[in-house]
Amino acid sequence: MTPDLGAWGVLIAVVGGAIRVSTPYLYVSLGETLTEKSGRVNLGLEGTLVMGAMSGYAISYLTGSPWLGVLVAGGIGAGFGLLHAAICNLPRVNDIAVGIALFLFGTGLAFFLGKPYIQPSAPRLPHLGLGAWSAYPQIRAAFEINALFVAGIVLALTLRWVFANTRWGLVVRTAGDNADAARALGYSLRGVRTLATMAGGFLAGVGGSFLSLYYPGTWNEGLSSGQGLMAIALVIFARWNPIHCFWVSLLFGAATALGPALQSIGYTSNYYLFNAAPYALTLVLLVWSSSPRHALFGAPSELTISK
């Protein structure tokens, strides 16, 4: 018989859910941080996330290798990033409008191509069991950590260091803060932003593969639930800082896990209200970030949204 942990069970479920659910938020937000640091906004990462989820699941099902699915999902994301950059490099093109168009295109394409893979079961990514020390199954389940989560932490630390200490990071930040200075130094503004947008798309695609290959671990048309869009809002609240992206991703993950955690102990009243917690959190953070005191503090100066 499973021990009843009561209120502690809810807390443990929220912590475990935050670790699992935060991973797509983390990858998309890091990808968008990298893109926006170069002076470009990509609102199409929701479509990239969904396309990454579909392609990763399809490759895992067809080849039996979930890690190959992750790699292909990242490649698809980089391709969408290249498409976004190529269109935005044309004269008098608004990157926000292009992002919305690619969001719709990516989502629709994933739904169309993914129909044959809704029913089949694909191999899933393995997990690291860090809760083996506990006799409680709830704790063991909460501390089943996927390698992509650990890689996301390392990536956040690495990006923070790269932006602050390397020539490449300086070039990206210069392109985002002062386009004229980047040109004066001899750098191709289009080239820098294209590479940054492709790298951001790659990370969003990897985040999508986590959804279909680990948690919840299946492919269907309602898989994302707007996580890509919320992750873009997360970047603003995190002030374009990769380390802050990690902590805010955990916050969003905990908000998303709250409803299922309460349901697991039999609390079903207003269940759907608690499921709306991440959307309410997004709204609150956007209002907070848009206040005169906090509006666009730390934003790269060349961003369309800051002009």
Given for the second form:
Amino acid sequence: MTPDLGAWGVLIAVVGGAIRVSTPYLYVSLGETLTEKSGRVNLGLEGTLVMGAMSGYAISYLTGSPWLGVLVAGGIGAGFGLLHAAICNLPRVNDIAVGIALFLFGTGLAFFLGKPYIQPSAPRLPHLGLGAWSAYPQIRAAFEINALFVAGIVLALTLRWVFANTRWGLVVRTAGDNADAARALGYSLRGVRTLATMAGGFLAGVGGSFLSLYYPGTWNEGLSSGQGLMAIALVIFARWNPIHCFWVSLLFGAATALGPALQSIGYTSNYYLFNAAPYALTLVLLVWSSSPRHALFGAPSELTISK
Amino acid sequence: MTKRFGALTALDDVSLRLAPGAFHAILGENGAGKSTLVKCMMGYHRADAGRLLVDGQEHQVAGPRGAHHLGFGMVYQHFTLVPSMTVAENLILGRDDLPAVVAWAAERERMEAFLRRMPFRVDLDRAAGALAAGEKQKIEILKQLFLGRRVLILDEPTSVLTPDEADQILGVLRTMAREGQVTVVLITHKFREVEAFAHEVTVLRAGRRIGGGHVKDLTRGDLVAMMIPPMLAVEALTVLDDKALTAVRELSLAVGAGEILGVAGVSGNGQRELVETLAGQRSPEAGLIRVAGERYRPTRRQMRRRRVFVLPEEPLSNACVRTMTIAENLAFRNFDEPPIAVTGGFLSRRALHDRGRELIDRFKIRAAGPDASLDTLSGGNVQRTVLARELSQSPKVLVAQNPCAGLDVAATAEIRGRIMAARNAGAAVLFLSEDLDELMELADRIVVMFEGRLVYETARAAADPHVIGHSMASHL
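Having seen the form predicted on its own, I'd like the form predicted in complex with its partner chain now, please.
The complete assembly is shown below, putting the previous chain first.
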């Protein structure tokens, strides 16, 4: 018999859920931030996410090593990034259209290749029990934190530092903000964008592996349910700032965790309505952050959506 | 240096010499090749021919980095600052040896020390996008100086600035050039900037160096004349006659807007072939024709667009169909356009008739009516009909060959008056005539054509009929 925490239980479940659920959002949004900072939009990250989830699960199942699964998922993601970049490097190709095509291709391919892995159970990623100080199992459950979440925080901080303090960061921002300047400086726009898209794909692939190897921790076709697309919208709300990406990912995670948290205290009416919270949040945030009067503040000016 | 883009020669054997501390202006209209020249210097384009010498040594510039290495830096017409970055970030961004990790504290110190030596004040922490145009341009220039460039190439840097901002920036650069800190190449099409700031100037037109020199030796009139292309230019034109013998030999000539160039010569020296080539009746063997600086091929569409009109000799056989009506002959240039052309590929007889009536009245053609056959007209009235057709659409270029041959005094005066009026309205008139007196009366300049070449040229004011007459008969 667990002690009843009442309304606090909901809050703790939402916080715990936010931490658990936010990780894929965080990885995809950081990856998309990096790609968009270089001047390209990769809408295919949803497909990359699903491919990452499938391949990570499959590798973990086949080799018994979930971390190898994470790595392979990242590699597959980088491959999808390369494909996106290579197509966009051709003349007169629209990156949005290519992204949508790769989104459909990635999910379709993952469903096709992933059929044999829906039933078997693969080794999952371990977690750190940061809630051990508490007597409450709810709190302990909420603070079972995955190493990828911690790595994501470090990654967000690192990305911000890289954008401000390193040659790579400055060059990526130049490519995304003023293509003429990048050309004038003698940098290859295609090269920079290709690498940025590949790195973004890598992160999205890793985010996908988290879905299948940690939470929810299985592979099935409804696993992502649009989280990759929401993460792309999240980038806009986070104003292309890696630190904001982290906070907004938590917010989206909390919204996603709201339905299950309420269910856990027995509040089951309107279950599907609460489960729709992240989608509603996406809409609300995008409407709120858009304006007919000015361009998106902070948007890299070379993005097709900025032009 | 020479640079071709496909069939287009954007830069044709242009040379440029820069002394240390020079302030050299490159002047030219749009498309004159100014940007192509400096882009070849900066390594964006690989020149098809030519060399780049720095301190007497030849260098191959593989790309912008190679040019930076030689100390060349370029400031573009459009800003290349990254708007979301701070001024400090923008300053450091241009470094070719940009370190993998930027040590901001040390870099800030270097920047501040550098800025203390500069005449502009700037705030390093402001976002470049928030600066005014003049400020941005200053940062662009500061950036190049900060990066230690010796030769500063500015591509129309003042097009986005107010005159005061432009004067301030160019003034500082002139001072720095005078002190020998930099050498400045200024691309511009503004005469004022050349006169006020440059020591030397090179004028480009259609990819070629047309002239230049020390600015103090040149008047604005000289510069204007160099910069603006002649309305009609014939370049190294060679044309064969019907027997496949060379009738026009590598002939070049230029006629400015509002000018009559008289071509004197005994007939049979290639005049007819020249006119036929300009009229599109004969293909040249070699050479080209330019109208307002652009390549001209005498197709119907280009004639119409460029408004090139021709009064050939013997108009009855060269420019008319004698069995058609006067109105139809008058409509040869525009029967396929509204109002005469109506939808469905049909012609409006009424519009044709009305247009004929109007021109007959305006040009005083003595005829029974617009629907009379052309061969009912006298020679003078046939000439008037052709003149009416060719002049009624305000020509930019008019080529006339012996337009008054065989006409009476009144008709001659009338036709000469019309041609003068076209010239005064800004047309470039190429006037070929065997009648030297007529040329002496009408032409602004006179050239003599002999055996397919131009053998003599003179301004009308200085023309001596005896010398002209002599050169018409043989080489001088």
